[in-house]
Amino acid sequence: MGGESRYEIHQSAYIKLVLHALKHRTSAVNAVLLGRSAAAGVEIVDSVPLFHSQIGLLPPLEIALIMIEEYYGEKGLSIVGYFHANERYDDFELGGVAKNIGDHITRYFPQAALLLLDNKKLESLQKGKDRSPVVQLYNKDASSSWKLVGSDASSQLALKEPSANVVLLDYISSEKWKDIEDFDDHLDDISKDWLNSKLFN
């Protein structure tokens, strides 16, 4: 299926997914991946951070993607992926949420990226130690099975621009996770923009 697929992520997508976990540290958190089939792989372009709390719950999510599928389908960008943090910070486990919310995406982009957070990673990154995605990448193998890419994962989850984990220090260092709204405050409250549209502003 998606066994050798190579991930190039964007910096906005990235910075979106790790500031929505970190503003619910205390909290599940997940987001889907926008992006398209590119010659070297899968381009995810953009992310909108979906929950924070009963995140398995099926009705918000099929209005959420609903939504998102609307959206992006209209500037030619489509699901490519999942991405998911776990409640406790020391949990590097791939739950069942994850599994089943990637295995629906599968079934419309069957090389699709599930992503997980890493805090050791992350902590790292915030000591100044790693400079890789803080996340681990997961994809389908042969046997239709959610399988951890190993050890050569840097290479087929690149960061589209080098200095994304310097800009995503920045952030994390002014707090900017507390401005990052995802589809349950916009179920909430309207007013809250889903798409973080003047996040980067």
Given for the second form:
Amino acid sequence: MGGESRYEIHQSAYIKLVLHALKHRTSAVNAVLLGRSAAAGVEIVDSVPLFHSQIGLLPPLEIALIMIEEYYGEKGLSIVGYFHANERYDDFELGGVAKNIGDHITRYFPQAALLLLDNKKLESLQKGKDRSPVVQLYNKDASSSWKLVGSDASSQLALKEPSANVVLLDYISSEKWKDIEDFDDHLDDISKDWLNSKLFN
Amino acid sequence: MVSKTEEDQLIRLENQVENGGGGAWEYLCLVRKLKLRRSDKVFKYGSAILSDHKKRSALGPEEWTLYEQVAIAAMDCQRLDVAKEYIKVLQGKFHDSKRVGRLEAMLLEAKGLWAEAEKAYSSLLEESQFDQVIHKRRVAMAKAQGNLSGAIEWLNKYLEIFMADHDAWRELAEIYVSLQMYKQAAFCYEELLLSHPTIPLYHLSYADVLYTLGGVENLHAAKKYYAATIDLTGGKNTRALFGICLCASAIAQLTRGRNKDDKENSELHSLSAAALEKAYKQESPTKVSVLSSALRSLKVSS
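Let me have the form predicted together with its partner chain next, following on from the form predicted on its own.
Up next: the whole complex, starting with the chain shown before.
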């Protein structure tokens, strides 16, 4: 299945995930990953932050997935993965909701990547020169259960731009997360742009 | 719950203070009144006032309320040094106060000293059995330690005593949803709907849970509650409008071949879709085509 897949994530997709988690640090958040299969593995080109409340409910998720697929389908991209950040700092467990959503995505894209925010890595980002993404990578193995891809997944999940973490730290210090808008925000006020098209301009 | 006007006022004040326009005290009072969690801002503005002798004395007796508010915010931001300092000040002013005792126990919590905090709360409860804040801290502690079943147990015990606390019912419902215990979450919303039948949020959340549970009966019920939400919000609730479309589509799929209320179903579906398209044309023009395709795909599958 996805055991040997290699993933490369673009800077803007990656940064959006972390900024979204930082904007809503007292709740769990999630996002979908958009991309395509490439010769060397899976290219994660973009991400759309989804929700920061009541993540386990179906209706908002279904609407979000339909709209996202419609939009990105025209660009030749599909949903290739899912990102989840747990509510608690020290919770490294992949919960039921995350697994279910991951299962659903895997039905349409078997090498789907499930990324879980690694808070400890995020915290130590300031101190080190770590070039690996601050997430844990999960894949579905032959027995159809979600397996953590080694504690040092940097060989299978890489940041496309090596300075992505430096840029991320810069955005964190300038509190850029305030500008991120997710699907929850959009459903509350449809003028909010879940594409975040003006975020990095 | 916070109304739209209150939210706008809060954001306006926040921006004003951030840009040096004053109004910090007003902001802090509003946050306190609405019981919101804005710990980083409260800590920043509050400690600025408290460390300025003139500003502090200008507050009069409100000074102590501010110390309490900022101490809690400091704990939330893990600035335990500052929290400890402010609690000491309060201890000096109010000897043997249970309210200060609560803050001391919260500090133990913030330090992660769960057993000690539990002991402190228990002894405080012996003297004041019906202190809601302490009961809720117990739930929070269980949640913080990842003991969700413990949190549920404590919260249920709390609700047996304080059954009118609608925020607690909502908290319980949200914990159930996060654990995918949708039937139990539905029960919480049913309780809320009984006591507050005119609050659209409860109708909406209940509808969402029913849809998630699935099955034709639940979908029909969900549709009714989405419709009630639309009714109570004058047709302006995007989530409810989408909900109708999802329900109609799912019902049609499940009852394929049986023509019972096909007409009513599709009429409601069309009305909701039309309302959504109108709203998007006005407020989100760049997303109109994505919306139309999405609505079309829901119709096709129905």
